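One chain follows as structure tokens, the form predicted alone.
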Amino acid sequence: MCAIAGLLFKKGRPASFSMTTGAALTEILDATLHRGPDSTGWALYHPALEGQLRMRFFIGANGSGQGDIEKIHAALADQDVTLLAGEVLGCTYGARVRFNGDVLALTHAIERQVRLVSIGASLDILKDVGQPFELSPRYAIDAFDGGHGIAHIRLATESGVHPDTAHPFWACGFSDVATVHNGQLTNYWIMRRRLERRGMVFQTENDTELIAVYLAYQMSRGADLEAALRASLEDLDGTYSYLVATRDAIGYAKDKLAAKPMVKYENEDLIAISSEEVGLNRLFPGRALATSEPAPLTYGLWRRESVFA
């Protein structure tokens, strides 16, 4: 099965909302987590750092990761890339970085000797093995108060139980874009070999990544995201319920069969979004919330300080 969850402060977070946006996500995954107990993960936004880039990279366990820290800095400074901080969350390492280059040319430069998570001005992605409560304070989670960001918790259906395969994923050599997905892409080899002759890269060979890499050279071809998420109702066959979150804004898109739940919850100051409404009373408990399901073959999008829905 798997379940998504999605997050987003219009303008802020309200003050009459205790929890943070981390500690928020991890509820509403802890609720459905009898869809996807294998592995889960979070795509976390923070506030862009002028000139600077958050990069994110698996390391080895049992005393392998030095070694891997060691290759990342090398590979980095090979690169003309500045390492500004990192540190070891789980099995990652996460680096603040001074790059004013182009990010797919980074990514070319260095994926065959390190392996990458993500990159970002805004994005970090944290993933890994295990459930939501076991891993949350592992990598922090609940420390992190930005103003939005989607998860996931996975089923393992047609891929290994490891890190990597874990969501969400991040569109590979573009800054910021990340998606979720429970359901299944039918025509994903045809759509991965027409972007890999485009020049786009792929890291796994998960189906929820090429719904990242397929907005991305979307919007690499100036479409904006509305447009993007409007063209994969009609390129991306299969029975799915998507998000998609950038810098500023989670999207969403459901097949014509609509046969993978997702339910939101909006108000004047948010919009939160789960598998299955569960989820979302989890913060609001004790209310009775006006929740609504979105039709099939549709799409929507929120951005922060304005919304499109």
The other form holds:
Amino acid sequence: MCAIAGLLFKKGRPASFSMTTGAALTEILDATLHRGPDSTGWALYHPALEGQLRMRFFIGANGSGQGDIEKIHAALADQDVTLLAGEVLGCTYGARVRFNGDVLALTHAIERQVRLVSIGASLDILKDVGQPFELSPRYAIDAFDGGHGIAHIRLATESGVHPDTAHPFWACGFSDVATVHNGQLTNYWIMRRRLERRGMVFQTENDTELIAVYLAYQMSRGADLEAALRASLEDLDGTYSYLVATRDAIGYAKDKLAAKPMVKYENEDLIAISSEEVGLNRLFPGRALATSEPAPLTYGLWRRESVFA
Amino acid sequence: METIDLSNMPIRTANEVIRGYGAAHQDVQIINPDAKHYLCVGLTNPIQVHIKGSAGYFCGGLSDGPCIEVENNVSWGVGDNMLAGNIVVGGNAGAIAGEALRGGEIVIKGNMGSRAGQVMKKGTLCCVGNSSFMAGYMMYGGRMIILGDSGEKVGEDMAGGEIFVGGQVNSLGNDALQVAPTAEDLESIKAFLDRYGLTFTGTFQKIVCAGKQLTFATPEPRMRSLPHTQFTGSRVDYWNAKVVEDIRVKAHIGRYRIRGYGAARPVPHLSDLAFRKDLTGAGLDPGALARVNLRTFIGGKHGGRALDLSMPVMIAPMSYGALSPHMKRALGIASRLSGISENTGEGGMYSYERAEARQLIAQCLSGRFGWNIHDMKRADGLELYISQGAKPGLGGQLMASKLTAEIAAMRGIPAGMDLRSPSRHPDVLGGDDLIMKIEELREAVGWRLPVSLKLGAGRTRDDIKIALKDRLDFVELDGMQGGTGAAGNEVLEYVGIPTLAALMEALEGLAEIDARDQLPIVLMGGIQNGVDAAKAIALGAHAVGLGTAMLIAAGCIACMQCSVGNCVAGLATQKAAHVARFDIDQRSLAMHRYLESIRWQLAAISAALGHDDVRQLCRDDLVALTPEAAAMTRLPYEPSAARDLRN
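Could I have the structure of this protein in the form predicted together with the partner chain, to go alongside the form predicted alone above?
In what comes next, the whole complex appears, and the chain from above leads the way.
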């Protein structure tokens, strides 16, 4: 019960487009704010740092934050992760680290000691309780000007309103994979038990996390993102439009009932996605856009032409 | 041509300005629309509106007569519930284009999204490009012309109307049938296309309702009715007469049985609570009515005009269709005499009832039967029905025997079918769509009326939070003891959750998000008297709703066969001879006297507890008489407090 947003510049942001990537995602969300007043989140893809990882953790508010940071430092040190830099941002702690091991193994080793938000060479997930314009300055979203990102506002239905249940969800254990979703999965518990039997770990009872974990599971078995998206149409029951982002791409899948909206606009420079056309018009005020809505039971993928552009 | 620039005008203002031009019959152009929602909603003047760009959700919705041209795209629900007029869209349309259309013409020059024309009843929806999934889903009438491909499952569960497909028919929906179009069909389509300057040279295929599922194959046999008391309660024989009857009937018809009323099995209820203080002498205080303030305003939270009730009591929504015309008029009179509100229920506003009731809530259901902008404006409140306590998750049922020609015409559907209303709204598939629907309703009446939600108790703890966030003015919360005109027996007994549990879940849900007093709850579902009402209010309800009790006050004999249409008391029937037995004046006075007994009980109990306002009743006034009720309500378990106040 939400709105989704996505923006990908095929070759980097053109000079003619005046907003930063972060600001543009925030504008799309604000235009569709009626769909999700509870929490907001962004999955931002920065240029990859050679041999380094970006890690983000939730920390307690006010007093307990410092203790949490110490716990994070200790947990990282235990796993031979070298901390290069760390910074508190809102209710999170972001760290830049050097780590040459396996991210999945690292995740399994620390996920019960700390509250992990995301890990990736590019990915940084920022999410909190509140609305886009209110949170954007706190998390310096406007300053983000990378090549792509996805974002989300949420109207909580079944699970609670906490930063943890805000979207995007990281595909726990898999670098740089994040998901946002509008809709609901009706076979959540069946799929969750199936994935848990195969060793996948869940941090919340939010169905979007299941999508992220599901895609990560498919990819861990050798499927590429496209194959994972295709398989999800078969395996995930319910009504949904979801976006998944990786280091160089944004993909979508839409269920066969097509009851959850998703509108896209594409030109030679960019692809922009919103739950409603009104979100896309925020990027292009006063213009009649040639938008389209993906057909039911389809998936798709847009890649950046050069990740490092 | 007047110009409205939406880049610097809120939509609510813009719609009033458009209506102002409409009143003066002046045409309008709208610049910088930027796909904003609710444009031209509620417009009832035949003016030209030219939208220079894209429009958002519900463009031209709930309108009558406008001519709207959109240069680019429209989002979901263009022309929702339009009665007459035309809308031409230059680009694509999102999902549910022409949903619940009741007349007029819509032309989409591009493609259209899924479920186009869902529950449409009249008029023409034409798509020049391709249609997506389930075009004509649950269509009741009217005409759809798709020049491109049909998409999957075209005509799914349609009950009437015609769909013409010029391209490929990708697949037929359930109970849809492909036939050859007649010469008149083709001539009429050609005339239509000519009028809009469209050319088409291919051939059409026509899709109609196959009609295999419109009525149940074997009707339920007429039985001597076994009264309520013979099969309720836990002390009856396990294989009692009602169970035996039930099995025999199912052996004959091969499906679930349909009956009226709500759950009959015993579950913890308000009668399992008592007042802590001994109120034995409460009824003897002649000054109670004068001393206790009962007047209740409800619904003004978001700027609409609140309902003004002389006591915290409403009449529950019951449709004209399920109930006879005489009964609906009598309910209108009784509500007026007692200074409370009446509710249309499903199927539209019965004008005689409108004339009698001083305050009437118009209810909007999934099938949008009888729903239209003019009746919305005649109402004192709007209510979106999500579900009801007797059958949460299911739509209404009106068997063919009660669907008379007059009621079918009012609802805009073919007569003679067993009407099973859709279980979902075309445009409410979650909390995010819900708020957009609510805002469309508010826009249509200029934000002047309260908008409430009728919520059957199911997932109450979560749903109540959504209702709060979606900015409803109040919620009518209905537990499983709530009655209905027709539902499957097993559904009635086993699907909902008890009224008492529903109220507790709702209150706790609100408390969890620190919103305890921010959303008034009108509790319904088996409220029998003023004592129940006082207990409900003490627990935290803002008011109560009465349905079944009103029927009984009007002469219902509780045979529970409301669905059959042979109601001997003339309440729940459409047969003229039976209806004629119902004396409107006498019965409305009987209901009025019953309502006054509730007023008296509310006042007497409040006064005896030392309150001068009914809203001072609180949890501290209550105890539970059974362990189950104590567990449900977290009230102290004090069986010794059992005293029967009803005597």
